[in-house]
Every structure is written in C-alpha cells, then in structure tokens.
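Heads up, the chain below is alone and in the form predicted alone; it's given as structure tokens.
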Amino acid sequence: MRIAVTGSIATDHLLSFDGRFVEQLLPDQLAKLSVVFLASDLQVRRGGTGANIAFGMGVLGLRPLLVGSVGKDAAEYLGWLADHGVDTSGVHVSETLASPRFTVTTDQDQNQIGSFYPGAMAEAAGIELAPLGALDLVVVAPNDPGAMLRHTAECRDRGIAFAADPSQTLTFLDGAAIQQLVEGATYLFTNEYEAGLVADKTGWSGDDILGLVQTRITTHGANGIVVQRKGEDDIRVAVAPAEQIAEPTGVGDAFRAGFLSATSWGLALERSCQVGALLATHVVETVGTQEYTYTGARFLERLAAAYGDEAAADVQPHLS
C-alpha cells in the first residue's frame, strides 16, 4: 500500500514553564494581553506534522511518501528521515525561503502556547500529486492552506482515497473550507476540541459528519480514543500506559502513524487505535516528535501489557 503524507516539514523550538498559564492571565485584561514566561528550558528537536506522521510509520517498517516544502536549511533533516524510512522524494526545496518553525511553551498542566512561522510551506501549494506516481491513501496533515486545498481537490478529482487531518488549522480556516477539506474523507482526525471547531464552524451535526466521511477518528487525551461509523456501534480503546510523562509535542502525529500503519496492514479499526495509542505513548514519554526509541520486541511487549495477548499476536507478523 503506497501512502503519501503530505504535511508541514518544521523544526520545534520546546519551551518548559514552571508554573501554570492560568494563573498569570487576568481574565478581565485579555484584550490587551501582554504576558511573559520564563522558560525553564528549551529543545530544538525536528516536527512538522507531515515529518512526524511520516518518521512514525518508517519506524514501523512502512515507506511513506512525504509530500511537502522546506528550505535549504533542510538537508540534514531530510538525510535524517530517509535514514529512518521516510521516501522524501516529493520534497520541494525552497530557492529562497527558510524551513518552517514551530514554538510551543508548556506549562505544569501540559497546557501549551505555540507560535508557527509558515516560511518554506507557503511553496507547498504548487506541488501536484499526480507526478508522483499511483497512491492508495493521502494523508492532508496541516499545511499550507492553499496546499491542503489542492491535495484534496486532487484525491477527489482522482478518485484517491485521503485522510482528512486539519487539526491545528481549524483555528484560521473558515466553515467553507473545512468542509472542502473534511467532505468525503476515508478518515477525519481530530482531537476532542477539534472534532467542535469542526461542528461549530461548519454548523455540521455529528451525524451529519459521519454522513461524509467513512470513519471518524476522535483522541480525548487520557480519556483514550473514540471511532464512529455510520450506523455502527462506537468503537473506544483505552491509552497505553505511560513509563513517564515528558512532552506531549506530537503525541497526535504519532496516533496518526500507527493507526495508518495497522491499517495498511490489514488489522481492523480497533487494533489500528491500540498500535496507534502505543506509538503516540512512546512520544509523550520522551522531548522531541521524533526522538524516542523503538525495538519491534519491546512494542509488542508493551502492546501486549496494554491490550492483551492477542493483540500482539495480531500485529507480530508486521513488524521486524
């Protein structure tokens, strides 16, 4: 099954305050805000939520296609990537703009606050899919808007089947195009408070969502995950268990890669949601989208813990 990823391609600049955002805003000053943290801490790490989805299902043993923009800064990041598993082929590379930048403070609650710096990604708009060669799944990870636009129209035009993953952009896009990007999806994403930017802003019902898309996929953080189909019975599977709390930069990236991994393998809807939770586990438990470890033995150990034997045996085949 050949998956293109198409997505943003950034570095992450990790910020860590020792206290809580809550507690220095003034409720009734937030039209003029202007507040300060000191950060007890900064990681530069690579992200990018296309990069991110993409290193997830290499790390599986897949060879994803990542479809994005970057700048000549980028070399060694795409080197790293490739290294592990990642087809960057459908990379452009930027003539005269810089990599986009993320920065994102966390606080004590793992509450955050980010900043993106689009620079590069504003050129993904101009790459067409059909170059690229026959595709099975496109996965519309946040973008530039334009682009993600684009890709959409394209799986649609081309009949391709694409997952539908807007989540940090919901908040500067608009009902109507929401809902060119959301319509007719094989999968939507999002995480509970975006599954309402969605409703809100598009004035969609639930059940007029699950009337257009053929499954929806919605985390609730600790509260684990929620799958609903049209006329089916909610499917919900519980998060994996922690070793440790570290950063939760990412975590969704990494459900996203293990539920597409374990569905190009075959395994059913529930199974994909326990590979996915697992892998986004190993994200929560280190800093960095892309710096934890991974050994097929351990994460079928782990899996087996979190989910039961079985499930395990279900997904040993797959992995090396």
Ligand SMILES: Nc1ncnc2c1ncn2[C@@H]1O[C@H](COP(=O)(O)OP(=O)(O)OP(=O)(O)O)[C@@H](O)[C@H]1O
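Definition used throughout: the rigid core is the maximal C-alpha set that superposes within 1.5 Å between two forms. Note that the structure is predicted; figures quoted are calculated from it, not measured. Residue numbers count along the first chain shown, from 1. What changes on going to the form predicted together with this ligand:
- Core-superposed comparison between the two forms: the CA of Val22 exceeds or equals a 2 Å shift.
- Remark: with the core as the superposition reference, the CA shift of Ile160 between the two forms stays below 2 Å.
- Positional change of Phe37 between the two forms reaches 2 Å or more at the C-alpha, relative to the superposed core.
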Contents of the next structure:
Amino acid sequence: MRIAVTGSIATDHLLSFDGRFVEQLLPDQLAKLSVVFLASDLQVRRGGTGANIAFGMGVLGLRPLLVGSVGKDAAEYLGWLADHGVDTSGVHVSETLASPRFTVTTDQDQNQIGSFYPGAMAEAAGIELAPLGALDLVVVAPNDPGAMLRHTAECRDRGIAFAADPSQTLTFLDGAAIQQLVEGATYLFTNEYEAGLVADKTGWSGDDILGLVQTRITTHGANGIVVQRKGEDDIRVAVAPAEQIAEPTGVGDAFRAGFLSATSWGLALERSCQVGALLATHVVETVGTQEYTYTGARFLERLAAAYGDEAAADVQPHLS
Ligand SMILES: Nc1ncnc2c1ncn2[C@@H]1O[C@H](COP(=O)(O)OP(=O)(O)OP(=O)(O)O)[C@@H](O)[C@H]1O
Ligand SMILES: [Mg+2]
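Same protein, different condition: the form predicted alone was shown, now please give the form predicted together with this ligand.
Okay, now the whole complex, with that chain kicking things off.
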C-alpha cells in the first residue's frame, strides 16, 4: 500500500529569554519599537505536520511518500527524514524562498513573542499528485490552504482515498473550505476542540458528518480516542500510559502515523488506534516531535502491557 503524506515541513526555533519582556517594553515608546532580547538558549526542533506524520510511519517500518514544499536550506532535514524511512522524492524545493519557520522567544513569565514565516510552503499549492505515481491513500495534513484544497480535489477527481486532517487550520478556514476538505474522506481526524470547530463552521451535525466520511476519529488527549462510523457502535480506546510527561506537542501527528501504519497492515480500527496511541505516548514522553527512540521489541512489550498479549501478537508480524 503506497501512502502519500501531504503537509508542512518546518522547523521551530525556540529561544529563551531569562528576563521579563515587560521590563524592556516601554509603554510610551511602543510606536517606535526596537528591542533585542538576549536569549540564553536556542532549541531548533524539526516539525511540520507532514514531516511529523511521515517520520512516525517511517519509524514503524513503512515507506511513506512525503509531499510538501521547502527551501534549499532544508537539505539536512530531508536527509534526516530519509534516514528514518521517509521517501522525500515528492518534496518540492523552492528556488527562491526559505523553508517555513516558527520562531518564538519565551520570557521568564512564560510570555511569548513569536513569528511564523510560511515561505516555501506557499509553493506546495503548485504540486500535482498525478506525476508522483499510483497512490492508495493521501493524507491531507495542515499545509498551505491552497495545497490542502488542491490535493483533496485531485483525490476526489481521481478516486484516490484520502484522510482529512485539517487540525489547526480549522481555526482560520471558513465553513465552505472545511466542507471541501472533509466531504468524501475515508478518514476524518480531529481532536475534541477541532471537532467543535467543524460543527460550528459547517453547521453539520454529528450524524451529517458520519454520512459524509467513512470513518471519523476524534482524539481526546489523555481521555483516549473515539472512532465513529455510520450505523455502527462507537469504538472507544484508552491511551497507552506514559511513564513521564515531558511535552505533548506532536502527539496528534504521532497518533495519525501509528493509526495509518496499522490500517495499512490490515489491522482493525480498534487495534490501529492502540498502535497510534502508543506511538503518541512516545512523543508525550520526550521533548520535541521527532526525538523519541523506538525499538520494535519495546513497542510490542508496551503494547501488550497496555492492551493485552493479543494486541502485541497482531502487530508483531509487521514490525521489523
Ligand atoms: N497525557 C497523555 N498520555 C498518554 N497519551 C496521550 C496523552 N495526551 C495525548 N495522548 C495521546 O495522543 C493522542 C492525541 O492527543 P490530542 O487529542 O491531545 O491531540 P492534539 O490535540 O491534536 O495534539 P497536538 O495537536 O498537540 O499534537 C490521544 O488520542 C492519545 O492517544
Ligand atoms: Mg493536533
């Protein structure tokens, strides 16, 4: 099964400022603002939803095709993804624009000043899927909105199954755009909050949505996952317990990676959620979205501890 993951490929630059912004921002000088904060720490984190999802699938032994747009400055990052099993041949490299980057400075009061530069991501809207060869499933994760709409439309036109994963883009997309991204999806992924945004902005009821997508998966943070299909009982799956909570950023992407890997192995929905939940737990336990260490043996052990020996036995033949 050949899966394309479309979405952003970005880095986060996290700076720490040991002072307090309020002490450097003079209220009567704000019209001519020019301030420099001397940062005591810089962390550069690999991220981007497309890259995070493809990374997780690669770690689990799949070879997902990553589709997105970066600048020439991303060569090292693409190398990292390739080293983790990701096929990066679908990534467009801009001639002129730098890679998307989120830069944020946090002060000692946890106040933040941030900027997001989409840069080369805008060129993702120019990517056509057809030249990338036959695809069995296309994941449409947060990206340039034009790219998300284009990839979804192309899947619908060509009869390719797609997974709608609009996530954080739901906060700024309008109802009409959301309808175009969701209708006809094989899978719709959102968290609980985003499920509310879909309902509010489209006016769709829960039943309406189940009539428009094959399978709806809603994640509820530490409260687990609910899977819904029209005319069937809901499936509820508990999280895989974390040994420590370091930082949750990226858990949603890891869940999708694990879930989609398991469905591609032919496993049932409940089992696929369990695989997704355990991969998400790996992310909860580490700082960063692609920093977790994975071994097949330990993964099976933890799967058995959380969901029973049968779960591990079902997954074992698929792990290298
Ligand atoms: N505290 C936790 N312990 C264990 N697993 C967790 C925890 N929080 C989240 N998860 C796992 O991650 C999955 C996704 O979590 P959540 O619903 O918070 O996603 P999200 O809000 O999209 O996250 P993000 O956008 O920050 O990646 C959950 O279904 C669960 O399996
Ligand atoms: Mg999310």
